[in-house]
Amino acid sequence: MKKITVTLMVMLLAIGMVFANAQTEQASAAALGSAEAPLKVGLICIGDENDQGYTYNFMRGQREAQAKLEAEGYNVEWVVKFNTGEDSTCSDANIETAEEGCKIVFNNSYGFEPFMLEVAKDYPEVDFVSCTNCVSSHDDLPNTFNAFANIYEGRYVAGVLAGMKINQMIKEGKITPDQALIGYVGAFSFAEVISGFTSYYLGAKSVCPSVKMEVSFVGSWSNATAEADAAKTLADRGAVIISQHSDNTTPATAAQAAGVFHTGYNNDMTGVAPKASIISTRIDWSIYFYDFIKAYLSGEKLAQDWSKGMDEKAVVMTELNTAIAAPGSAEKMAQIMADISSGKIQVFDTSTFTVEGKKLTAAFARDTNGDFAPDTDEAVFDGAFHESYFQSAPYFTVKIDGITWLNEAF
């Protein structure tokens, strides 16, 4: 009996210690973010705000999240590293922010992830987040995270508006149906970009059945000159609308210079191309920054693989340029956004496209490197390819009919 009593006391003591440790950790996290102990957060960026696109959009998210946290009484101090390369300088930036006392470090570019993961091993007390990536969701490091949003939904909406503009041009006799060509400037020929331009094309095709697309890859996320040159080449080849998955505004300005129309990414580009740019779509990163930081300060953890879509305002459209948009665009946009948010529209509905003349009946869910996404190897079910369903990062790599790749860039 005495032995049982002693054993029970030891067990109760152990449970008490675990509970006390948990309370201590929560109290420690809660103490951060106060006037006496600000929470330091790092943000490592591939560019700077001068791109008026990708990094600009991240900084917009940072400012909006900061304002919301401040309004709730939290004290957060940011350490931002601009113009970081997808190389050893990324490792250095992650080390520097950790050494400067940052408890959370956000990395904003796809190519940052392998460097971030190496550093994360040496700083287990710091949470490292890789935006637009996938490995952090299933590695063996509890302090690594990844996040993305269903931007393909916003691209589909932009594609619908592009298709409506093309229909207007056809109706007015400016082009014929067989001249309905979209040009797309892509960074690299892998899943994130393929998913984006395919959803854009499907949006355009849903209202303009004769539309075709040509894609030119520039081999860089942020090369203003190459992006402009690609847009000009596409316009010279007959594209009447240019879109992009690249970081700068130069595809918009090149489209305007060529006398064609444009839809953008990351930022409202009507300021630089008011006669060309109809609308843009972007991820509202303030939602993730706020959610992650608030959870951390509450002593909690967000899921290691985070993604939200249009229904939760993580994917948004910029203001419609009504001066050049086709008649009825605002009403159509509202309808399509509502239908996507409700699930009525499945962007990759397999009844809306073919692959080498056949309906897509099966496709592996793969990440950008060709690896299988966690938990599954089949993404086609219930009549659609389910993008960002098994992991937040896109894995759509199917080459569908109607889209011509002019080159490749990995």
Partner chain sequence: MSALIALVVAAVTFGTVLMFGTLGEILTEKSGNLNLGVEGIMYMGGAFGLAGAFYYEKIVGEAASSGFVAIILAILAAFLAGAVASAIYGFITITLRANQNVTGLALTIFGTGIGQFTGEFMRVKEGGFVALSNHLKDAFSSTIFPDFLKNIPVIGKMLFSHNFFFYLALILALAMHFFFSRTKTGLYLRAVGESPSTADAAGINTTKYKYLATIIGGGISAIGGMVYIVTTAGCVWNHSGLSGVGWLAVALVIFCMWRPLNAIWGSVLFGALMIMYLRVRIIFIPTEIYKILPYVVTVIVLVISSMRNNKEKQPPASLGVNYFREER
Second form
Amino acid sequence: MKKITVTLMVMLLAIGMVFANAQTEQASAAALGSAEAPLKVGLICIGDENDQGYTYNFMRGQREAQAKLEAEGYNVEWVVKFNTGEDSTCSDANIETAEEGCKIVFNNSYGFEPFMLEVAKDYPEVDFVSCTNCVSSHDDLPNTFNAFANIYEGRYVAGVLAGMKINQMIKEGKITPDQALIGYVGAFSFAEVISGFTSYYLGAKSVCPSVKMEVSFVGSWSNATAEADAAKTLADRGAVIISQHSDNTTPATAAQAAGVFHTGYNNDMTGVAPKASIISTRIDWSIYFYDFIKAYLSGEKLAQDWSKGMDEKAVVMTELNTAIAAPGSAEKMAQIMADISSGKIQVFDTSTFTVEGKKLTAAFARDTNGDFAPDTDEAVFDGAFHESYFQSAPYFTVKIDGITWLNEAF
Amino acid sequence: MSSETVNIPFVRLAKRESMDPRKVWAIRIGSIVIAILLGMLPMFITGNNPFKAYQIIISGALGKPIYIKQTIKIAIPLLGCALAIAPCFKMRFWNIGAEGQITAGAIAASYFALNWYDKVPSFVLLAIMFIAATIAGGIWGLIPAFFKAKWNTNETLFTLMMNYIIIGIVSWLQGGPWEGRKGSQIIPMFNDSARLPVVFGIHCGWIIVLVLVILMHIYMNYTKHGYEIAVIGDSENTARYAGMNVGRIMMRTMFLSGGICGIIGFIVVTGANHTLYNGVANGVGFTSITVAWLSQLNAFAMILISIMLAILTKGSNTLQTKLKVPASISDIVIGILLFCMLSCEFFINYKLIFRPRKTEIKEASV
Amino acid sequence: MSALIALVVAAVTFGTVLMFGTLGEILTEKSGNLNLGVEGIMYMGGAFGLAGAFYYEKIVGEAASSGFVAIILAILAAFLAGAVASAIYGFITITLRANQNVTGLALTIFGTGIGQFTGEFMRVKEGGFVALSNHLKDAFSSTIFPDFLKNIPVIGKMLFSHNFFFYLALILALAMHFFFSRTKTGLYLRAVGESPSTADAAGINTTKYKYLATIIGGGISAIGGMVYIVTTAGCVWNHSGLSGVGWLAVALVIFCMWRPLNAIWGSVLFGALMIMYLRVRIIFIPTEIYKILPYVVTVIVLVISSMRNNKEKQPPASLGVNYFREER
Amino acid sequence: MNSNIAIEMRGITKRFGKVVANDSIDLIIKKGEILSLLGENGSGKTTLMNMLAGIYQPDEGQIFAEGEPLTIRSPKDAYECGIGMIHQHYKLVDVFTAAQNIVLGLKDEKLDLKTINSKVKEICDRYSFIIDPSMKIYDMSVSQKQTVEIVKVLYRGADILILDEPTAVLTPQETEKLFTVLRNMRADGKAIVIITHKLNEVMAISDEVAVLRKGKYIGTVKTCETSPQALTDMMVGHAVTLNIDRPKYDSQFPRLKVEGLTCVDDEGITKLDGVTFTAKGGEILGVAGIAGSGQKELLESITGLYPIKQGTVDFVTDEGKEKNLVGLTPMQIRKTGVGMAFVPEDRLGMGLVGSMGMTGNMMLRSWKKGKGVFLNRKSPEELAKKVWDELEVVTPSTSFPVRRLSGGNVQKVLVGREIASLPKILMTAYPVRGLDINTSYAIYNLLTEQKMNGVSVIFVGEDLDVLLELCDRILVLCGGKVSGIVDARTATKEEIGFMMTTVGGKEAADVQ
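Moving on from the form predicted alone, kindly provide the form predicted in complex with the partner chain as a structure.
Whole complex next, starting from this chain.
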């Protein structure tokens, strides 16, 4: 027992010394963002750049935003936390970044929001942003934000290029029109993913009417093994093009190994699968980061729910892999992108798809009573379903004809 | 005679009968010091100043009241779970299924949190959750004990497997029956009435575990049950001879151990996470085994060791933000610490006998 | 039928990872050491195996890099990492005679830390991500048999379409079977695991055998981690991809009843169970339930073998118990 | 003569903690001779030989072969020096075949079954054994296992064989066969050491006898020049005139009736076969028999620790009522008010909790007593103090772990506790094994005292002299069967010896 007491005393002493040393970080009188008083911004990531996908894309946005801000003379310091779990370690990460003096904290994963909201209550002077989620806009906390970009627009474009590639294969006699099958690796059977593969399918269908799609859900945002297995499964089932909504590059490599084509997400995947990957679409997070920080520094605040699209370059296409893309892809892509930006093309045009053989006439966008089923805001009007119109986070959850869910269990 | 000693081996081992307690503690503290020195290696290799790194770890864990609170939050389940494991290990029943028993408790607690939050007052709800978690954790611990008692099934491997079965069940609940927004794989956050009250800035789980420390100390040392456990741990034959029903005591102890793990599961979901997910136990079940073992199953020593590990865990998180050193360095330093502390027991239990120098025969011990 | 073939082929990929992990652990456990640190060992193998290939490529340049050399280096690096990790475990349990369960868990914590630290630190050092070139990636996942063999109906795909590592694991399993059942050293090793005092009295250096089995076993397990990174994970460090794989390997050891030949089909079966939900839909079995099946099956095997009390189908008798000759 | 010496040990000392197991021992082992290493249990015989076998290493002293100093660091070294030891607990791997066990640890052996089998056969033929090399050990009988052990040692060319109590588990026929083999080996020029404490065997087989007593070397004599009486003197230090006080208790009455008791172990081997006897209050009933004849099972089945297959065990109360004890657990037996005390053979592994002090061990009988969940420490503490005082237990305190006490003190704690429970039946298994003479007498006196209190004492012993002088009647077990019950006051050693080896004893012997 005596030794325990001694040890305790030594520990207390150590703590005391640290307290004595702890430098209280006082913000000086200088304006935030200046050379003397850098603005600290936190970024909490679910993975790290090794995923070559989701978190990599965020880090890329962070670097580009930083460069732009630096060029304009702003002094911004980033505190990045990698590999954070969607659990109480996320609360801890938010607390820690806030305590480190960050005025803005970005959370990059959907699952972070509930934990972030808990912390946000205790730090009203810090702005907390949950990317891809949807609660902040209508909760009671003025310091919480949501952001997303209209990635379905980019997917639509990728879908068109996939359709063209299929057309080329049909024309070359490699497959019959009946064999025009797209395989899609989805993370969860969840609005963001459903909206994504539906827009992709509609894009493909707009050029190749006979195309069908099968979706395999892996049940994880980031599980390299399962994603590869799902892509392999789809290829084994006869898919000639694979696309994905998951964080890793393994679907691309699996597609290449199986001898089929692929379009990616988050990152240019032609590097890892030059013989398979035609193009990728990604969100350019630097737009949002830049806008948000700039607004913050100038004393304003962005809307609590932010969403931008192709028109504002928040959604971009990576470089086209001309070696394997169908002839005429580049021209077609430019035209479609212009049409989406101008509003000439509505991605979810209700005349282009059916639900159980019927035209879609009504679907709600948002859930307000917390039962997780949309109950307000009619999204179908003017002949189209308006995605990301009422809130940034996607809400298209309709199962349309032509798409088969291989495992809808979750 | 001198020629005869030539062939005596340079060093050999003998079991030590006893050692001065002061020396024992000196060895243990020495091993921690060595661990801290060895822990500098990875920081050194990555080009950081180890002293600065330790300073950051300490200040990141204890530098601000909120950090201390977070550190304590990490220590709570470690301590609680180590307490749960202590009676099993005392009985030489190698329960490495605490991870699963925590999860089982968490599931039971979550069931009531999700379904009954608007049916009963908060304190009643919490009491129900507490009891449900205890029973669920207990049952999850009872299953391997039953087979051990009945057919002598290897409990180490059985309890290990049970962890992954229950964690899989949570994954299923997360994406299935208990899922919040469809497809999100997230179980909704608990209602406020299903959350543990906060005392001094930390959820009151710390009070529960401190009470458990005292109860466990009393249970192990002053009760009939504690005596039975100690006798079985010493020799099952003796226990049978004394008229103890070894199988029943084993099952009872495992129910208790699992039950306490269940309570920790309850504390973790209602106090720290406010929701259930498949990583709810987060390795605590494994780490706490080392806590229990290194504390020599002494309830009070567990407080110290769990806090020490919590400081390293929390502090290393700060290290990542400040020095761009991956947070996993905490696992390395904790690993080194465990290795050193495990190794030092050797010098307490055994003595090395070196070859005598000349003709004189003496025992050199470390 | 073709769906089944496809399932088997896919199961083999993940099964290979498990097979290495399991074979290594079988070797270790045959010496009476229950090394619960496999999880950590596989993490270390993954990180160091990747590092070996990555830095090799970085030094000689992508163009000059040879797939064969990269494979050898990756295997060597992983093996060494695993061997060092288990040498630590061995020293603490064999020489210092600490509790095996606790030491194994400590190794899991330590090894996971080292693996993730190394994987992440490489990224920090390199800026961005650490990935091998496509050239090496192809080398790692390419098959070694000519196409005409692969094109044989049914068995062609099932037998000849896998990557190099699978066949290596296969050879290893056969070699280990031969080693345990036919060689003197294998017999002695089994004796050490069954009854160290007997082996000792027979003049077998139990310490040496325990060390060698533990270290080599750890090295083999570590190769499994490397195989995961360079095949399924796409040649890039994956923070949590290996999580749980080591424990699955421990389960598989029990499932195989400590027999290397069983590990061949056992690992493919476990691999299949992990990906079955993507391929075989049974409406009333939720996905996650498939994933716990390996553990459930293992528990059942464990219980049945203890109930039947068959002398031949038991863990090595001294598993988990340290040996001290002068114990009284 | 000198060239005849196989091994010479000089000044060997071995300590275990504070216990000196061997104290500066000198011993010479000669080629072509059988040496008996004689001594009571705990005299250090096995320890001494373990140092030749490389299991232990001497703290002091040196071993010589051919005049050269030897270092035996491990069993491997021992084999290389041509020393092979057959341990009392066989060192065999259960799941291996005989052949696999035999070649275990050999360096240059190819694992070629044919060669091994022919070599094994050669050895078997030479010394006339029979074994099946492909048989698994777990399928073998005890004597088959012993044969494997001997072949194993011979296979590696041992010239010096050490056998640790080889006959303890053998039937007389098997013993005779073993002796034939040993004689054959002696004729072959091998040096043989037999560790034993059985005088008749010493006389029958050995050329020389070396005697140890309490870890000290007493001397070596030629068997042909000595007598059992002289050897006993060397073993115990003085002529055995035990002179155990044996008063008679006048009002003996039946206390325990056992009828047709049959027990079968896990592997289906019958351990007790229709055992029938009555133990009386006020007498000491001795139980004799060679080791493993069912003594352990007899006591354990009566106390509820060993499953009974058939038969009845009835406790007779003071009022003369009979209570059936079959199928009851020890706790149930205790609860029905049957005062039964049991001093088991394995003191620290069964009767006591080694890691606890005297108080904790006193509790082993009483921990259930008292209401509530808490332990009553007070009365065990008092009892511990009482035993400490009355039996003169040497211990620093009542909380000092009993594991670290000497054997005699451990036994005093155990017997003291059992007697303190005021039993009606007191069962003791080898209560004086390993104890010094004084402590042994203290125990005899305690048992007699109990007898005179009307307690029914059952005494399982190995030393026939003691059994004959201490007990009132002696029940002789042979292979799980009751060979006979004799009056200890009139029976002779020879008579009992016959009964131990042949069911029916004298009658059967007469027929021969």
